[in-house]
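There is one chain below, alone, in structure tokens, taken in the form predicted alone.
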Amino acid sequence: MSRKANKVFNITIIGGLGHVGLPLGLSFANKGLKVCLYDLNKEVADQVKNAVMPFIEYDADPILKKVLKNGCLQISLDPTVISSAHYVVIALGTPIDKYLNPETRLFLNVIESFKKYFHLDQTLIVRSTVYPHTCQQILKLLGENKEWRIAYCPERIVQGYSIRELVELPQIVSGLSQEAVEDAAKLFSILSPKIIKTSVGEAELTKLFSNAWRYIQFSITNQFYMIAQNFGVDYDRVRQAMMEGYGRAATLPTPGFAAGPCLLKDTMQLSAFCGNEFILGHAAMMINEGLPNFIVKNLSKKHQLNKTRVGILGMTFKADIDDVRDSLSFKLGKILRFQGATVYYSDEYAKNSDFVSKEELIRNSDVVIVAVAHSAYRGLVIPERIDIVDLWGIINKTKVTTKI
């Protein structure tokens, strides 16, 4: 469609109440820009619309009380709020399926129900990590011989802190044409304290190998738990000891789940755009998937686990956030009921009614795993009796006797 839209709004975000949509949403709001997040989700939406972040967003609460006080912020279920803005911003992820292959057709229907709503005079900004070449395939479905203004600007922030680092972290803006280029360019200066311009090629692997360099350190760091598990050595001393004064090791991370909405996903993108021949980032995913099982095989190794109750803390992806999306704390709890071993769950964010209190899992269970690195657990005191499995080392390793 290539007439003038109405402009009522700066930004229509598609898929504005998620993660990626939401905060981005709230940024530029808060720099007094005229928002609309379109989404499906009425329950989200009607908490949105009533001043309360449907997830952990830190710093988010005084700024959505603001917006929506001040008319900049503005929630609809309607699509044709997408015609009456000049950014469209497509805040909607690229799945994978169960074959670890990603469903780029299931983006691109998305993207062709809304063709209707999409104007020549806007600049259509897709956000989220997609597959390669999925930029060029959104212009061949809207029609090549027109001139559409698509740009490729990939969020790259840390869940639960993209209110502060959307204005601290630099901005890759990428765009199938110059003007595409610097109009979203003008765009996100006004939250990004700088610009980097890029081919959309470009801007596509730097997302993707962001993600999967993360994803293999963290299988780096989770191997050498294991080696040294095995060797019957602390590993967070040996860490210690590496990284002490020894700049070359001071970015070796601490073992740990890691897990979540991107890091696998996108690994195993990239791994497809590959032909799966990306031998690291297979590695990387047997071994960051295959801890659940390592824990569990030594935990039967010392205790008869039918007989065991064991409790599990942490059950979102990561720390202090209350996402549950691809956590391996699942894994880990269905191998060791598998195992025949009771089991409890609980976590400090997530909301869930077969979850106990860190105090009640602490009383009932021989050997407590901690999952995520909640900044509750630390220093938390064990009672000596009980087996610990901190991946973190987080938790206080003297272990004395306390009445819980």
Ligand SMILES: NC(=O)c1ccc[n+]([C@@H]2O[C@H](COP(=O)([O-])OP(=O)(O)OC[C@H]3O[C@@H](n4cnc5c(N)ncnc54)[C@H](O)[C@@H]3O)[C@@H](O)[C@H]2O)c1
Given for the second form:
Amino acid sequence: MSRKANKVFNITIIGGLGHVGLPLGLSFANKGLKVCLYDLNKEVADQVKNAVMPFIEYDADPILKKVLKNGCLQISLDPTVISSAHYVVIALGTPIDKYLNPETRLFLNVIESFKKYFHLDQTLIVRSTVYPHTCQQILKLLGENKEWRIAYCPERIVQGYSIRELVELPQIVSGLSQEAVEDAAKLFSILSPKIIKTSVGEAELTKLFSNAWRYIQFSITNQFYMIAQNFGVDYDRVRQAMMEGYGRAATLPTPGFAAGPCLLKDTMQLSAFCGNEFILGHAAMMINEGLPNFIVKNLSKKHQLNKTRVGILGMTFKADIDDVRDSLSFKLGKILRFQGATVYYSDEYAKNSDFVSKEELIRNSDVVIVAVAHSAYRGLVIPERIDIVDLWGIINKTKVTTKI
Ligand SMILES: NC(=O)c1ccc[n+]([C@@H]2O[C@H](COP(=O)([O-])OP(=O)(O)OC[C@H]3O[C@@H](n4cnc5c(N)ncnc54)[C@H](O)[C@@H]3O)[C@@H](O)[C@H]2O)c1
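After the form predicted alone, can we look at the form predicted together with the named molecule?
So here's everything in the complex, that chain up top.
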């Protein structure tokens, strides 16, 4: 259905309280645009209305306070606000199912449920990471005979640092019509230093390739780590030797858990798109997802695990944030418990009644695994009686670490 309405807002963001929607809305509101965040989550909505960020997003707190006070930001649980904006940004999640296939139908069903609120003088901007051809499918369900303006402008920020990166990174802008591209580019030029215009297909692949590329980069360093460990050589020293004065190896990441809600999901979306023939993507998944098993297997060579207390430091999916979605720390804990170990969890940012403080964890453990490189663990002093698994090399090794 198409109907016009008064434009109270410049932008309404659907899924506006999520990790992508909220910082984007804050950034536009900070530039003086009238932004409405539409979401279903009442608890988070109440929190944000009270100027409390629901998750760690560096530099967001003062902006949230400012834009609530000056009236540039509103939060709503009422979908009719979708009609009241010129731009409608879709920042909903795009999950994969338990067989690693994208759940595009669920995403499209949600979009379809909003059809009655869309009208032809709006520009719809898909911000979620989508399976290729999703924008064409949105057009199909809205009605191909009408002149809908649909743009695809993928998010490429690193979680937790959106406020900084949104004004630093170039923005990919694509659309199903020239009008959609021009109108979306006009919006993003307010934030981004550079607009890169592409076709929708190019934009979809740019986003999926970027995440798959990062996921594969992590897998190669993880595989090197495992080879070095099996060979009895310190991978940290090998990596340093590879990189020192040798620019071609300068981007080799440190080994460690590569997980979270995006990298694996997007690698698997790409794999599904190319008929499960993305061999490198699958190999990367086996390596990255296999790292917890490798750690436990090596520990079991040195310790009788059913008599060992193991502490896991860091439960989030990456350092210095509070997001535990798809974190491999939980998988590690599960494998250890399956082997009979007593397992303790601790985190500096994520809250959970089952977690203990890092001090208590260290006091009670025979083995400590640094699963996340939170800054707070740098230089942590751990008694020599404790065996440490420190993939990131952030604990003072000369004093306390024994390699597995
Ligand atoms: N998190 C990241 O750093 C990141 C980076 C780049 C791209 N992405 C992509 O962006 C998309 C969103 O990811 P996210 O991490 O922000 O997810 P999220 O789960 O943090 O946010 C989704 C939001 O949508 C809301 N929501 C769900 N159903 C809704 C509905 N029917 N109506 C209104 N609101 C609804 C949820 O309450 C939540 O607030 C995904 O496609 C993801 O792959 C995420």
